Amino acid sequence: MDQKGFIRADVREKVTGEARYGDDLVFSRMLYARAVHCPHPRARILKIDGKKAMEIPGVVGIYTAGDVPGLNQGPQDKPMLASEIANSAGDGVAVVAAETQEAADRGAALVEVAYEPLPAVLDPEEALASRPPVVLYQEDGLTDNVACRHRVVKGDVEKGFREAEVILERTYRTQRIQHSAIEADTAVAVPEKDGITVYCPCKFPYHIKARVAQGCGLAQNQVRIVQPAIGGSFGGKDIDIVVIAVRAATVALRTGRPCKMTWSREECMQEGSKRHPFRLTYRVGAMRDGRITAIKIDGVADAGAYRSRSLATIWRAAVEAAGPYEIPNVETDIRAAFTNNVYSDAVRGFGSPQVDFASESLIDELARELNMDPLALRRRNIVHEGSVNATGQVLTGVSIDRCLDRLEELFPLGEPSVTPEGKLRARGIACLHRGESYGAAARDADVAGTDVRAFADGSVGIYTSISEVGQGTHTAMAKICADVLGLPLEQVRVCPVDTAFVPDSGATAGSRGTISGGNAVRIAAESLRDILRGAAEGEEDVIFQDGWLCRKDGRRLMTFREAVQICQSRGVRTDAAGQWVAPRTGWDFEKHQGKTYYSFSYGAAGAEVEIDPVTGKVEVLDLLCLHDIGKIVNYPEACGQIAGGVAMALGYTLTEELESRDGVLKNKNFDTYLLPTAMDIHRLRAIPLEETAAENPLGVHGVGEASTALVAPAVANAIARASGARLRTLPFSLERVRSALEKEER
């Protein structure tokens, strides 16, 4: 395994401050916009009066839902601007445009809106029990508050419980959290002669293109999306960007002037999408020797006021909820409820962190009940090559056993201890399997298109809409292309993402960037290589290495640059398109079984904690995170991806929580929303493994999302081993830990 890696293509601009982000962009005659937000969790909009706002020098206009040129709200979608009813506190009801941001802010503060507050339902379980729907989608014939529901059924779960010698039932809860990208969401809309160009950070440019076209009443060929540098995504930069882009585009099309809308941090917190909170009740049956006979899972998630990505998020959660175990009898039922809370959407992990926290906590609780070693119980039940998982899928490329081998070698559990100062110490473990890419929940096939073009000077450009959100995929794609063409890495460049020039490569989601985008680059580069071989007429078995076309024996024939020039002089195009289509998956919604993902990634983690019993403070002293990612393209970047996911998960585990009062979020900024810093991370060992090549031509697994899922259960299990106190609600705040310790002492 080559652990040296190579330098990222975008590193210089980012560390020197030269990179230009969305909010850095300025255009001639540009206007600035600020939204007016509803303060109630549900309210009827009676009147919007902008007279005082229009008196502010520099304010040029106030725009409401009726000014949106195209579709303001799709079925069960978040509206660009609320029209008659605002279904969540923070919903935008109007936009003020002005010559300066200061004038726009002052104007927005002076817009007077008359509301009629309406009854709101804020608890998802209450929402599921209530009629009529709290969020009125009468056009869809919605008769209840179920945003979506997914089930998994395998075997006969009641028979499995009758066979069991031990039965446990436990309930776990996870919280609502923020993506917390340092770059606030932003978009700049520039009107063109026959359409509009939008500059915005996003993870799925062609989705933004389609939705902006809808919102503006334009054809998609009239909308161009250009990506500046992106300051973090973590699952965001999607639906929120659509809303911002259409609001800015509304102003731009109405005024004929460019318009920028950048959310303040308070707006990101107030209106932006969040991770789904879950309540998960697990019932598990097992034999005394540790063999699990049955598991039944009932879950409720809070979708908030709009469905957004809940359909896919809840589906993934349902199919992964039983964990990486071969259990003969499984029944999972997870529903997402519409409420009048801020809406939930994709956040890094996409449903996995919630169910992994629950399932891996449950395994440790079962181990304690059976008086078994937690690692031994996992080994007794984990999936192996050819195992049939909860959804009835026969698994191949399974490596979780080797991940556990490495975990046992590098992170022995040992025994709990007490420091001289009276602090409690212990270690905990967790493991996972995670489906890769879109999976069977997606309506369309997982397809990525990429173009590769060689220029007369021998340089090569890659054209892709895979977004570089900080994960290093563009550098990996350049390396893949360079390796195929036998070129030094500096000779290959991934060109800026601009939908006027790049093909649709799908979303940078599902940890699919290097898998789907990288394989598409490989196919395109191989096609280009075949074209350039034509420059060496009469030669067979031409190979590309070190910038040369060579015979098989290594004798040089011509430089890569000369080959390009020869082909072009003959009228041969020196570009090629590559398209990679992931293997098909499928799901039977009647039998609740199917092939959910074409491949799975596997991992294991250990956490060592120290607990102060006086304050309840939990320090994570050591984190070891092992992930099998098949073929490693860039070792340091793989380590960085794991470390980044772990850091995000540490906040999810210990400190991050969006709290609300009467449906209004109390956290307005990062001063009351506690993100982890470098001071909270003591020892982090991020170790990518090359155990089993993935089932794609490059053999690569994704790791960006899987790395977020293991920290919470490993820490929970360590706390329980150290203190005997089992925490089943995230995050593990000082108050929750202290309360659990006091309960254990009694």
The other form holds:
Number of protein chains: 2
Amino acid sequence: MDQKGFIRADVREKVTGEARYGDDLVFSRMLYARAVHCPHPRARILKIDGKKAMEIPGVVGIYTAGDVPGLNQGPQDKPMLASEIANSAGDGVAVVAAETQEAADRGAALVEVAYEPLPAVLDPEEALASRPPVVLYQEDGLTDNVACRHRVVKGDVEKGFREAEVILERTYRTQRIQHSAIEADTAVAVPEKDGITVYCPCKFPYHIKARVAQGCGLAQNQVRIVQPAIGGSFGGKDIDIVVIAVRAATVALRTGRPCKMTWSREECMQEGSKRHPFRLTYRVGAMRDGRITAIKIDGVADAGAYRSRSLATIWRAAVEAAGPYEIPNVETDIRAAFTNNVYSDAVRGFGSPQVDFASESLIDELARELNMDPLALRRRNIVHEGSVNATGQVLTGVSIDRCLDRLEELFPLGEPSVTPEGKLRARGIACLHRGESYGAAARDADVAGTDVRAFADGSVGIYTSISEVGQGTHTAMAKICADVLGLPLEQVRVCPVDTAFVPDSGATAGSRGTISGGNAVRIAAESLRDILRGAAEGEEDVIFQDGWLCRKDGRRLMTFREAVQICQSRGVRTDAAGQWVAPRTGWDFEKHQGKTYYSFSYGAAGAEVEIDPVTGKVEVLDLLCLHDIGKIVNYPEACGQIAGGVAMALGYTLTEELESRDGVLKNKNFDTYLLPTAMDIHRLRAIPLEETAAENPLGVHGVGEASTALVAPAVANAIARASGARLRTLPFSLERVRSALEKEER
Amino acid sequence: MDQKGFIRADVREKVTGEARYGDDLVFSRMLYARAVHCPHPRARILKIDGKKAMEIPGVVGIYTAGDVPGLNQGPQDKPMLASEIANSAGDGVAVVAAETQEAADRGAALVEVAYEPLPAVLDPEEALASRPPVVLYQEDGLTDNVACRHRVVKGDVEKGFREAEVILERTYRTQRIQHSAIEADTAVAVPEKDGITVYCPCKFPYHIKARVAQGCGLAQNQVRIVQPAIGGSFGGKDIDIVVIAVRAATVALRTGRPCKMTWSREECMQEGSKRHPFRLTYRVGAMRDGRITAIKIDGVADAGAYRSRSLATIWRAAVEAAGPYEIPNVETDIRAAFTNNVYSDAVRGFGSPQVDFASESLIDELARELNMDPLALRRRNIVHEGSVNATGQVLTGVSIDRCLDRLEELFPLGEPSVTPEGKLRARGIACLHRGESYGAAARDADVAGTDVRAFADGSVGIYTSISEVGQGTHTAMAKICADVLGLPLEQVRVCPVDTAFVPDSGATAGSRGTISGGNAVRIAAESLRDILRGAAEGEEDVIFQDGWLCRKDGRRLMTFREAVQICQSRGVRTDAAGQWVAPRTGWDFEKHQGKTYYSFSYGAAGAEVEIDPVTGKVEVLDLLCLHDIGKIVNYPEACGQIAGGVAMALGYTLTEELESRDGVLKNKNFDTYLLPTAMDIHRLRAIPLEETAAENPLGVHGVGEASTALVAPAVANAIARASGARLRTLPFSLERVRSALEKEER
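Having displayed the form predicted alone, please output the structure of the form predicted together with another copy of the chain.
Shown next: the complete complex, the earlier chain at its head.
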């Protein structure tokens, strides 16, 4: 394993500040836009009066839902601008466009909107209990508040409980958090001669293209999405960007001028999508020897006012909820409720962090109940090669046993201790399985198109719509291509993502970037290699190495560049298309069983905490995260991905929480929404493993998300081991920890 | 033939002023550049002192040849900036970059360059006679002033002359003119994280990409050429753009800021490339019955100080010089000389207008000598199906006989007349053959790559680097694609030309745009159609019409859009690559014979003139231009192309001329360089014909250039018929006409 790896292509520009993000773009005659947001969690919009706003010098127009050129709102989708009803606080109701951002801001503050506030339902359980829908959409016949429901049924759970010697029931709660990308959501829409170009960060360029086309009333070949540098995605930069892009495009198409809309941080918080909060009630039955006989999971998630990616998130949660364990009887039922809260969407890990916190906390609670070592209890139940998981899928490529071996070796649990200052110390662990890519219930097939083109000087370009969101995929793809073609990495470059030109490679989601995009690059590069072999006519077994076409014995025949030129002089195109089609999956919505994901990756983590019993402050002194990713393309980046996920999860675990008062978020900015900082990280070991090659030609697993799901349960388990206090609600704020310790003391 | 046709995609933006040309682009922190030009036709650069210029507020830097990051000058090429020696007046020696255009202009005026003027050679014949090279390049071992020489030898020309009953020798001269695009040459260079993007008009995007990469010292995958709207090419927007782009890129790469360089009109005239001036001496032998037995042509062209496309231009001139006639004995020898004049490059028609003026004037002179009808003499000698032309090529698809039939029908020569005011009236005719595309002597094979992609909503995008320079090729390509896929034209769109993404389709030159690009689109669209047929599994003979996939009997199976979605849901890519490889040609540089072009197109024209014998003013009262283009894709555009060529040729014939005094052009702007205006056009009939389908799947010939070569000889012949005065030097200015009439009177 080459631990040195290589430098990411976009590092320099980001470190030096040269990277041009969406908000850095300036076009001639460009307008600036600011939205007017509804301050009520649910309200009827009676009147929008822009007179005063129009008096501000520089304000050129005020646009409302009726001005959106195409479809303002799809079924249960977030509207581009709320029309009749605003379903949640923060919903945009109007856009003010002006010659300067200042004028747009001043104008937006002066738009007078008359609302009739309506009763809001903010609690998802209450929403599920109430018949009449609490949200209103333009066209669909919603009759209750179920945004979606997914079940998993295996065996006979009641029978399993009857067999069990021990039964435990616990409820866990996770909070609403946000992506917190450094870059605020932004879009610049530029009207073109017969369409529009939108410059915006995006995790799924072709999805944004399709949605912007819909919102603008244009054909997809008239809409071009160009991706500037991205300052973080974390599962976002998708639906929020669609909304912003169509708002900017509305101004652009109505005025014929470019228009930029960049959300302020406050707007990102107020209107932007969030991670689904969950209530998860687990009932588990086990034998005294640790064998789990049954698990029953009932969950409720808060979808907020719009559906967005709730389907995918809830389904993943349901499928993964029973953990990486072989349990004969499983019944999972998770519903997402529409409420008048800000809407939920995919956030890095989407679904996994919530259920993994619950299931891995539960295992430790069961271990304690059974008086077993937590690691031993896991080992007793984990899936193995050939195991049948909760959805009836026969598993292959299972490596969780080895992840636990490595965890034990590197992070022995040891015994809890108390420091001389009276602080409580202990270690906790957690492990996980994580399904890769979209999963069987997704509308989108996992398909990635990628092209590779060789130029006359021997340099090579890669064309993909997999987004470089900071995770290093583009550099990984260049490396994969360079390896196939026997070229130095510098000779290969990934071209900017521009949907006018690059093929659809799907979303940078479900940790699929390198699996799908990388394998597609490999296919395309292999095709190109076959084409270029034609330059060495009469030679057999031509190999590509060090920039040369060589005989098998290493004798050099011609340079790569010469091969390209020979082909071109013969009229042969020196480019090739690659298409990666992921293995089939399938889900039976009646039987609640199926082949959920074409592969799972496995990981484990350990956390050592020190609790100040006086303040309730939890310091995570040591964090180890292991993730078997099959094959490591770029070691430092793999480590970086894992470490970044762990850091993000630390915020989820300890400090981050969006709280609402009467349906309006109290957190307005990062002064009240607390992200972890470098000061919160003590020792951190992010270790990618190459235990079992994944079942794709590159052998790679995704590395982007699993790490986000391991920290909360490991910390919860460490806290419990240190103090006896079991924290079942995220985050572990000072107050919660203090109060749990007090309860324990009593 | 559908004479209604359809609207060009870029018409609206151009008519409304919405089109964004290169010079309209503004980037944040963009600098503006202005060049300092050498005022001497040949000079040694002793010192460049920018001190005073740097004192101008806003000037940020002064760049000279040493600052060009890559190769400043290729063999015999124009340097990006002159270093040691300036070889012609107007050569750029330094670039001043500033925060505003005004500051750059002021700075450029203050740069002090010390020159040592060197003796200049301005006459090409003198240059050829002198051994020591009059131009100096950085590296190559030039030993004389022959820029290039091309010969054609068929039969035994001396034997032919011995057989002849009549021998005539005449010398014709053509002048230096320029492209005169409305849009001045411009480029905006934007530094990227690891390369550069240049926004510039261009007729050959991949050529500019390669040359900019070379000039910047970058790999081709680091250079992106993006084409904004173009305000005319006419064979230009190529080498001049390379020079401007590399100058702007030099500033951009040295400062890390975008840089725009737009030439003023004066700079376009002073430094920009020109049409080659020719001296052509024809000696023709014929029998009394009109049969031509031999023709000997000796020509000298002025390449100016740099080679650029002289090779292609001179070769075409040599190959076409004997006209569309079957002559048993031919000897053509044309040389281009290096001089210290402004350099020559391709201008619409490149090579044809010069030799066609001479050869078609000569035929009329011979007809007069033989006392034959000019049309009859042509008919006596024209090539027919299976004829062997001057280069030994057996011709197929010949339609000049029918062009002459149509000409006679629509434009009977009639008799000269005198108006009551004493003005002289008569008609004259001319005809031509014109080789299509690059020709056998070109370095570049005629290959065009084009991709076609269908989107999920059924809209289609075309990817090509054939430039839309105002000729309507993109709309023609969309139509060809729409026809293959059975879609309405609106559903198909050609994506912007951006070399980061589109395949190399070669140059928009040699009238090949629709032949090569169009056939490539057809191939790609047919492949896409085959892919989409897969959506209708089990159906045979599926046809595509009206946006549907249908059974042979017309029964609709599914919409085009549904077919796309079905394929995509199966993981099948809905795009296809097309590659058009033109039929082979070949040139024997020893025997001066070969298959020169894969096809020729044919045309004929008639001009009716009215000469004011007092002023010498020639009014062209009626102009008819016929061009057999095999298959007409869009009738109004084909007419527009022909009419535009005729109008351009009218300026060449009557008014346009760049004159130099001591090697410096006297014409500084359009006040002294006279373009024809609408007032100069009386009756104009531009008629595309569909006589013989061309030998390519679409059956199309090029339509862009032939019309530029027919006007001058037709007008010359009409003047001669009206007045007896034979004008052998272009243009037919008042002075020349008056003086020729006086000579005739004497």
